[in-house]
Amino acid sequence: MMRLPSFDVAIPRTMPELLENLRPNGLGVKIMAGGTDLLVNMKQGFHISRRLVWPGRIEELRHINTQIGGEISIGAMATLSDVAASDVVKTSYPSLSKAVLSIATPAVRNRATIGGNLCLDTRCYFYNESEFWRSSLGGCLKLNIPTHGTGDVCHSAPGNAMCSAVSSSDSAPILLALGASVEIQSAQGKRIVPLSDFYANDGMRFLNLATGELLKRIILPVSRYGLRSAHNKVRSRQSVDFPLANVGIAGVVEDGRVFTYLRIYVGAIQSAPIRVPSAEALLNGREATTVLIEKGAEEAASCVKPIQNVGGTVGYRKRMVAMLVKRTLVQLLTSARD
Amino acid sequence: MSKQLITLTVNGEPSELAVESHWTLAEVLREQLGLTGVKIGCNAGDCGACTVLLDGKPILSCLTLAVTVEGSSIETIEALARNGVLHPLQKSFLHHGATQCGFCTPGMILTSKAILASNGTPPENVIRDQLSGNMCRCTGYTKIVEAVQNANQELDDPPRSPIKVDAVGQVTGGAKYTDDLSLPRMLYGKILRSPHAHAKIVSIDTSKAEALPGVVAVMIGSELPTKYGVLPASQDETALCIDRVRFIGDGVAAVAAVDERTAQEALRLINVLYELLPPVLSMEDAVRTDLPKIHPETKYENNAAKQVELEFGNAEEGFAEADYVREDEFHYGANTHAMLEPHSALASFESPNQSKSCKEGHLTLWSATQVPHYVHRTLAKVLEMPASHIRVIKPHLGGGFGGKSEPFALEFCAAWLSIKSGRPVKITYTREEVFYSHRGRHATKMQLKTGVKKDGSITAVQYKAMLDGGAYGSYGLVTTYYSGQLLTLPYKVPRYKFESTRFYTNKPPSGPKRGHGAVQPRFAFEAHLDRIAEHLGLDPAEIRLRNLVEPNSMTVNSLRITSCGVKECIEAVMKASGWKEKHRKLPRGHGLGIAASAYISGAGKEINWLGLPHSGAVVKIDRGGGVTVFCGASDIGQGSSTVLAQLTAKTLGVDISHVRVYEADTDLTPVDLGSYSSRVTFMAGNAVLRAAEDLIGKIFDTVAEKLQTAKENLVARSNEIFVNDDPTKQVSFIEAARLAEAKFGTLSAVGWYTPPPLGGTYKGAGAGPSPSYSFTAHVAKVEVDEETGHVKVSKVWSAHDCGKALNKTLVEGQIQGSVHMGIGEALTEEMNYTRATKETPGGLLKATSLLDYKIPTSIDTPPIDVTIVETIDPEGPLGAKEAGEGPLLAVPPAIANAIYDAVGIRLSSVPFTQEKVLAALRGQARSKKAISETTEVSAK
């Protein structure tokens, strides 16, 4: 059995206690949400931290409710199962519920959290492997192994100066498309930022989250009249697997045939979900004919730059992006719900 | 790090536990509370075997820290039965035969409990969806889904077939697998592995590891220098590498320490100096003569390991006679068993004089092995210890499929570390180590040439194969032969020629996997035959029916066919699937494909060619009427102990509950060669039957005297011996046994089985002959998503000729499990390696987890419809023959042929990944476009 390395776990009971635990102390701390990804990585010998903080006992971080203004607020520690099953979510944004249900497996979703999924470590063939495996290969940009190799090589794309490990969250693209914001808190105070500002397209530093800060909750705007949205993914098995590509799209369909206000996000290709404004522009305001949808889908695919670092070749994943965008747009056009 | 006290409720009882922060719930439940029903299959959240209920919801205990469940209520499988009464789900799993190896069962049942709690009568798709994180490698999920669907039904009828004799332990968590065992003062062992594909070992410095507190013993390869290999003709392995490493993952040193973390830490302190050699990573590399030989002692100039060329009749004449000759090339990717239970071995050496001399002490090894006898022999050889001082026991086993059918490094290392330390040592492989141990399906390149007459009858076949053997011999010599020899079934091939070559490469060793050697050529031939049928304008089912071998016949390479129901199999799946109405008639994207196959019921020749029985058994009768069977056959989940119990019970006329089977313990049980080669029901079954018949003969002698009747008039049934035409004249079995014991002395009998002389007289004739062959046909239905290339197998109809189904539920389970495994091989499972780049030499296995190595989930596996065809084999026990492996063979080609029916692409390379399918579809679209453009031009 792979055993975890030894570490401490702090289990704060209140927000102030939690924030106190997150204060920079020079030793480094890591927040563990559900642990379903983090603990695998730690078993594989990533020397993440000697101290974990688990906010699972703080009730307010697990809420899912509608705020006075009509926005939906989801605590970062709400489990994926709770999010998917929530009436609030199912009523306003069934696409989010569906996206969340496509993550991992039922037992994982009972433990994994929405905050954890948004902060999911980026993935790469050459990174998500055991310590032994990586020692055989040597270090990489994302992983400097002092004893086994320096961190100046990218095994997926030799010559790359920047890590391209993949953002593999299935909740992020749809939340981005829906215009979600996140509340970030530290001992110094809180800030609310659009989710799009939360991500950086950098495999190593993919979250704009400073030391001491915590993703506290996700805020979804009031469901706009007529907004339709959907999430789709491609993977090789119909359970368990991370996406080879996914998309989240939200928009309004006017007269049943014209897209407006489209927001198209492509995930699982680069180190952050990628918005494709040129495809949106091409599609918005015109009659959504088959030809136009295909053009929009091709445009979306041309905007993203996969490298061969998870399953599937570059060409396949690009084609899957076009296919997913097309399929999702058609789904929006034909969905009954306004 | 200090321990902290946590309180939680475990199985209804409040518990206060001292735990460290970094301990997982799985570790605490298993090791502190002894709740070993919590299984560790991957330890990474990919298999679901460790599922427990946390406040009623299924969670993965391997990914949950114990400190985070303080105050919660945990439920494990151990608490499901209340006051000795099984939970309805447990009963239903037993009733429907939903367990095979049982390793996934605790997690499966707990998840199912949660499903039923939130949905009283869930439909099949909900069950499949909710179980999709619980991998099962044995059952194909069909029977599990049935068990969950019907859990709340009253079970009025008795089960159709006897329940597996070990199933109660499987559903209650009571069954102990090797890793569930522990002994006082037990140490944990770990093996250091080579990070290089090919290198010389210059030096190994273990001093720092030895100095680490908690480390008790360290070993390196030179301590056990004796070479071994499961086949006498390929003794090319040592317990650990001595002077050279041959693949990334090859064992180099081993440590035993007080706990696993210390052992893990100690490995980091061992310093090995390597001198790199150029790696041989492909068969293209292996044919080169300018690369170093991986095993310098071979007779070949390059890295060939074995080359076989045989011709039966004159193939060229056959091609000349043909109306149509077709040639095709195929490739079959490497894949592996991925049984849920990792390899595990626990060794305990005890010496009467505290002496460390192997000659004096006694060693007991519990090992997750399919072949205790081979492990026993090989341990004696490598440890240089009398075999009489070694006892090998196979505890409950969590699946093998060929992946545990030879000795492995951990068995020698656990034994030697126990000898060195004087303490018990347990080594359990991580999931990653299981992948490096491999011994799975050889990647194979194949060329086929077949001549046919206009009516489809085959005139000649020529086959050429190149097999990627990886770093060691394993069973590879046999694979090399099987690849060619078994291709003459199930169709009549009047002239046949083959050439088969296995190569060494610097990759984990290939070996036997379910359907050993025959799966790759069967895919190739069945796909090839479909193309031939199309050329001739014949229905693919029809061309098969026209060429079938017949009962009581002999193939061109001297394989003796006795019972044969292949025709009935093909007809059955045609009927069940509506073949005639649907093939070529479904809308685009949907298709049906057919394929057929045959497989051995055990090898006719024992691998050591000693002329000894292949299986032996002792049956004894107790004065209380209990019957005990001792047989070396290993139940690896397939249910062999149940079949042996049934054969005994039937022969003696007692209820199966009175029969107990002691299996796979080299001290207690006569030798059986092991669970491989689909030999157990046939061979061990015959051995047990013979012993039981001997006993009933003695009983009949006695009773005939007492009842004043002829022996021939007696019947043994329902725990009684009675006169056939006057059942009032009867003696109870217990009384009859006592009378017989008074007359003959202590009641026990031995039985054994040795196959009759089989096969031809040519060199190589020993591989392929079997006392009997099973036959199978499948129709697969697929739906192809033309935008993603995803192939969904939506239904499989299977028919299998197993001679006589001694236990229908078990036979169906074997067929359904084979189909599941075949679907995985066909679509998603493959062993891929990193390529050489400027930065790295390559040869690193890419899929080392059950996340990256993609076995089909309950959603990816369709309902599997089974027809059992019975032909009553003249030599099988009560007419039975194999069912465990044969049903896999025809699955990949049936899917390939169905894909063609659906979308018109011919796939020649297994697996048919989404990507390959999409690429083929795009190729098709391009050529169609090109054709239509050409047509347009010519029309103008």
Given for the second form:
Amino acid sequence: MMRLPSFDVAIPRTMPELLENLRPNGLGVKIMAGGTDLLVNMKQGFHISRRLVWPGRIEELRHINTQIGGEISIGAMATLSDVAASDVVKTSYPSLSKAVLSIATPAVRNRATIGGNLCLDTRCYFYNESEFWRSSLGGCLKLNIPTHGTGDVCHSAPGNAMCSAVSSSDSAPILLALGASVEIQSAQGKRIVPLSDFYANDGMRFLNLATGELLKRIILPVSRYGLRSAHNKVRSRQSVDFPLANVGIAGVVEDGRVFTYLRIYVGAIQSAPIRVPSAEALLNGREATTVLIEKGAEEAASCVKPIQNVGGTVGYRKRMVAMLVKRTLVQLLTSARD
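What's the form predicted on its own like, now that we've got the form predicted in complex with its partner chain?
We keep it simple here and write out only the one chain, dropping partners and molecules.
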């Protein structure tokens, strides 16, 4: 039986108190959002922390509302169920609501948060195993085990200088396609950055967060007139499982058949969601015939580089990317405006 290590939990009630708890203190402090991923990983010997900070009592981190300028603000501690059920989200961006509803199970969505899903740890066959099993390999780039090895090897891609563990967030690709930004807070102040700048394609250091910083909220821009968006994914089972590939696409359809302003993001293939501008360029401004859509889907698949470190073969996952992009583009043509 895997047991949780002992730890303390801090439950701040204000933002200043939360930020004070995040100051480095030698305890290995970590934020616990819903805990649906973090606590499981702690049982497996990852994220050794003697203190967790749970911000769930801070109301401003749970709010979902429309700002004065028309932007939508989603607090990082809003649960996935709250995001999916929000009238604000369903009215302005129903594709986000549908994407969130595809995550895990109702019980998990009632606890897991949108911020936690965006910050979901990267995954890999060689990493997401028991501590005993990992020790036999001598560690890896993502998890150094000094008593067993140097931890300077990527077992799934020997010779790689960076960890190749895979991003598994289902909300990230569609939020990226919609042009979302995030507000990051620390004791020194706040900064707002595009969500695309929040990620790095490195399975070990996949979030651009400094020590003491936290994801405070997600900001969705005012929807462009005529914008449509959709999300699709494939996984081994129809629930619970992490995605083998997922796609978020947003764009405008002019005259019923011409794509413009397309943004295509593919997730669950590399260590960060990947934008495919060459596929966008192929499709934008041209009549969306069946042949053109198939070419755009194949171009998207040619741009991603899966590694054999999660379920499905490399060839299968590339084919699934083409299938998902094609399916999602067809949905954009036939859907109502977001």
